[in-house]
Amino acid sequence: MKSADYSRRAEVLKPFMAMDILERAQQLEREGRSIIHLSVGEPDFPTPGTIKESAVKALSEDKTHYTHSLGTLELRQAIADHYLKRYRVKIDPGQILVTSGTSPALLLACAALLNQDDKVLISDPGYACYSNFISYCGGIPQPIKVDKESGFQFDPKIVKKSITPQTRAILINSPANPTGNLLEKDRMRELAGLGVTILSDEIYHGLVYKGDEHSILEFTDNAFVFNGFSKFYAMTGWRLGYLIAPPRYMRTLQTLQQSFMISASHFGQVAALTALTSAEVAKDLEKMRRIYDERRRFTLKRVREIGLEVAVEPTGAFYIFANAGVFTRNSYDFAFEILEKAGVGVTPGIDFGENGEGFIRFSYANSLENIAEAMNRLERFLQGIPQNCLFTQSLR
């Protein structure tokens, strides 16, 4: 890469449209507007009390210094134990790197794995920021369309045809953002058998309401796994994640961690250890999961009642990806119009790739009362749109 190109890396990154919506919603709230947030994917539950208490205790014991750059051995062993118990895969704690959130784990993996112009196959639609991580590390994101016919899942046959000598990895996410769908076990096995390194985002594991989630490590050890405590454990602001990687990459990953982040916070790692091992926390998590499922079923019903299509029922995470194509061909402007006119924040489908255009994503990480009011507002808004009028640009 030419030296001048480094300074331009940030310039090619795509904006995160969900944050555009959130920031405008916050401005409207400061102006006195009532806004219901169904856009950003963040748990509305507080972190379970037992986890917070363990962090307070750790602070009182002055666990406020650097840890080993890979993370405390106790936490890494607990993560290994969790994967053995849940997925029946044996992982050496030396293959685990604790990070300051799951996004840094993905960034470090891309930095260690990708050479200039290496290609990474990603789903379209898929999480908005994946392409930015890949591009920033010199790689080329290569979208593969997924749709309702495939259940918004990779078709291994299509993926196989897309592999070239420049393909370095396949990135999967199950349960998926934005669709809330699970990648079927047989499809995961087929993808793992293609001979290409798998990058597996497993951050929504635990938030599953039908079927079972599977780790890619059940099918191959040629994989990088990203997971953490933000979503299932309601710990987004704690910034704690982890990376499980093949042993041959660990020294490089450790060097990157030492150089850029040093280590995750010590007291935070103590709290994460409690999150993984406390029986009281497990009870809290199951209660939250049941409430999410109640919201999922209610939101799915109302989204369909107000005239939007959900062709594939989401069974994980906390998202519903609804087809609004009868109303718009410009989901970005349409989402802002919903925000301004109905006071409801949703995420435009175009944020997740070209194949997401015409869709909007709802997050049901909000109270049932707020979701019900949001659906009523949105229903009134949609009823006010003239029949046979398909908006292709802003309604403002």
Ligand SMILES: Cc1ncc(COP(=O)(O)O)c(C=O)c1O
Given for the second form:
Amino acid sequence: MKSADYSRRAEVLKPFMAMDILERAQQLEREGRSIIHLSVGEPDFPTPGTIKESAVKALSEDKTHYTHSLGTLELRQAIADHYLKRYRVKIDPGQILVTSGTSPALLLACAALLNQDDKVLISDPGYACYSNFISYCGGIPQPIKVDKESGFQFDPKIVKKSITPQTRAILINSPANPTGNLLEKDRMRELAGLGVTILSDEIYHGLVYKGDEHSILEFTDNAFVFNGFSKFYAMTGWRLGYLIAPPRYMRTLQTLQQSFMISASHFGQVAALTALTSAEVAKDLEKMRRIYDERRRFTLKRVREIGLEVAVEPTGAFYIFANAGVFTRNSYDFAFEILEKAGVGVTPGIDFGENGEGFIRFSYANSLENIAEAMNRLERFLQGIPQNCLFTQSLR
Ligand SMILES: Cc1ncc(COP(=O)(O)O)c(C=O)c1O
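Could the form predicted together with the named molecule be given as well, to go with the form predicted on its own?
Starting with the chain above, the whole complex follows.
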């Protein structure tokens, strides 16, 4: 497609390199190769049975219509109750917009908030899609380096120095993708005190193995919160998320939703209500969390043993962001080498920003068995020992 064929808006989008790896991995699998996927950012667990049953029941009861554009009142009330119980913050259901995943919530918030050339401070490395949401809505993503010295999270002093009259918002993400690190409570409070609107992506809440998770709403009302059911509830394919916003933005957000999405799926919202309120589901979630933690500890140990540096222990989400700088300065090519030669899918650090170059991201949303095998393959690859069947062809 010639550049003239598509809009200037689309031209600003950054390709999602992780998908290149995944698509190549799938092609290799079709050719009969054994590939272990440690690149994918989604739970390997199926959705808890009680949630699925409630969706089936909802379908049989014909919960198949449009709902209120903000979402069903029952679900919004349950989300408000969840935030009250977990973080002791009081939210009115009228401040909640249920969306088809967290991603649309990010898009609608950026659409409602950003004027042309407004800047949004984002962490580098950070979730690959943030810059696309911001740029597509006319804003300018302004990356701020985070590194091992800052615990791979924002240092409020550095953030403060980066604020200019053009700064419209600061986007935080804790636990974070790709680093799995948590933003400490005091830092959150400091960031909230800078007087700039905070966009807080809380999608990995619940997946915390050490320390406490906090919602930005504990520290300020001048915030937009993004959350959803994809990660903690193992519901990526259901496409269900939500946005909590200051009341004055709700009418605009509602208009955007009514125009572009209409509503999230009806039976999906019934299932999401079950996800938030069922004691049975809570038990399943805790079981999954413990398994993730076991995998986290194992993967971290093995990643370090095979010679990659993880300077700050990741304590949330399901990612380990490892410095492969002793092996490569080109994480994109390195990730392809690993895929082709070791049969392991990992995500190149450059996908998450310039400061992620030289790193690779492992997702431990895979079985311990598979992770163990992947680490053995990777170890042999890094030691330069050919792996008979896996090295049969050079594919690039
Ligand atoms: C930090 C972060 N935010 C948002 C999303 C998107 O979530 P959803 O599936 O709810 O759209 C992801 C998905 O990987 C993510 O890692």
